[in-house]
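Shown here is one chain on its own, the form predicted alone, set out as structure tokens.
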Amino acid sequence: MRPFNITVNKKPVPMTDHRVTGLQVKEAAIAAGVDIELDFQLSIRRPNGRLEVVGDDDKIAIVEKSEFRAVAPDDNS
């Protein structure tokens, strides 16, 4: 598969699969040097701009330029 980039906390993260779990997104982000941890809450930005929480075991479809936000469990912003 052709590699493509998504973004996590506005930083590029290389991916090769288009069906991944939330945990796989976080693992790839950490490997790419994004300053997050595995217990962070992950959300995907949908086309309407809303954020949707993605659990570690949730399988989601991603495309190039899919955008995620990961925040510490105690971050209420």
The other form holds:
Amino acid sequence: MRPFNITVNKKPVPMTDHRVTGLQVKEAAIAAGVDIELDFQLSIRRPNGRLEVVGDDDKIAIVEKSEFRAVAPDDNS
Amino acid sequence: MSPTYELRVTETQWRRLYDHLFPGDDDEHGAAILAGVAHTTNGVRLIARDVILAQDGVDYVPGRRGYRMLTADFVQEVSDRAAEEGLAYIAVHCHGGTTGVGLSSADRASQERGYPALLDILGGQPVVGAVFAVASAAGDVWLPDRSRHPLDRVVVSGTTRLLITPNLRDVDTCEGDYTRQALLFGDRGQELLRRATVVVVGCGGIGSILVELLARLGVGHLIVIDDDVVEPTNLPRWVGARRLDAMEWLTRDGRPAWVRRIGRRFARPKVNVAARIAKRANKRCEVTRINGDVSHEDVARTLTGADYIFLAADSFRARLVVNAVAFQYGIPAVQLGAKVAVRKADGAITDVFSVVRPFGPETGCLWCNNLIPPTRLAEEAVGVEQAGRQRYVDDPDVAAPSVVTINSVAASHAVNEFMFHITGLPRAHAGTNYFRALPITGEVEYTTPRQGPECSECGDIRASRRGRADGRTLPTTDR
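Next, give the form predicted together with the partner chain, keeping in mind that what was shown is the form predicted alone.
The complete assembly is shown below, putting the previous chain first.
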């Protein structure tokens, strides 16, 4: 399959499959050097501009330049 | 004061029930609701788990003594399920009218005839007969001891909260202090704020701002929960905190360790400062202080009678418990926080954000959204709680960055959401999305949370926690 790039936190991540799980996106991003961890919360930006949370086991369709956010689950109060 | 009796339904359940009861034919229709039962400090709450519509002509037929009746087969089937699952059985039908409604003499006679037997079948759960008009509801709650109590209100919990009572009552004009803000949500909205019980879990930098804002809005009852004392490093971001609260001259850096220990022993509990902040802002605000950990059973129980929960604590155990309470007891909640993320390798700032994540009856839970990572929970359980809280630094003694302005964004947004919810102001559906403000880029992001279809906390599966109320134990540490 022809490789293509998506972005995770605005950084390019090479992919080969167009149907992947949320966990596979995070694994690929970490392999590409994006500064995240596997337990981060992942979201995909939909064509209408809104973000949607993607679970680790959720299967999603991705294309060239699909855009993701991955943020740490913890914060401080 | 006698306890109040309340039925809580989600917006989705309510729409389904309403459309069935009021299709526009001005006729009577029937249904049943199965509900978990919660005995709370604010009375008895029936938390709807399932709405079962009675099909006209099949389950809801011409009555032998009254106009219509639920068939014995329908009642048998639904009450059997209630008994099996330990839920209350609520029979529902509609009457004409709009803003006032009550049970008829035929309704009451029907209850007298049938409900003692149903109480026997249910074996310890209440039986309720409820009647709805377009904008009002009334009913009788029969308890296992055969005592009967009026159903005081129905609460529909969604993006906004809808409060339905037997009669729409006029509310006195609000006190003069509140006239400017009441121009936004009305005297009735102000009265709803006054009647609200709101919990703030965690009285740190964000929690202190929440308390200030909620009290100034006119919330009538605040429950503040925290097990910590004020430290000098809290002072720059605590509204209303004093150096004396932190015993700053004893606890500041450079003092001998034993002096700092003494200072810390006499430092003021955060909940005491929170109570002072609230009373200063609104002297009529009743404040319940709980100097304890929400992951303990007795503390967690104090949440179950709330109308809304703000979760501003750092631990994942706190998220686990509050998440369970929100779905088990049908209480809207919001988790909020702020973060300044630092790259371990070179100390560079990689991210700064404020975040507000609503969860509760109409949304997916914190589990479904990867916000309670099992590995972090496990770390906390083995006693490295600080490391779990502040994982972006390896050294647990290195404090996380925290800035009052970044905290304020989260607190203000969350209290705005609460205000719209509790006063029932209609609006777009931003209230169910996660909010994330990024001050470095000036961006604001809204993220739609997911809901796992088989989730054991918020899902529709039979084994889920949702709506089980007192019928399910909470995941507290002393269980």
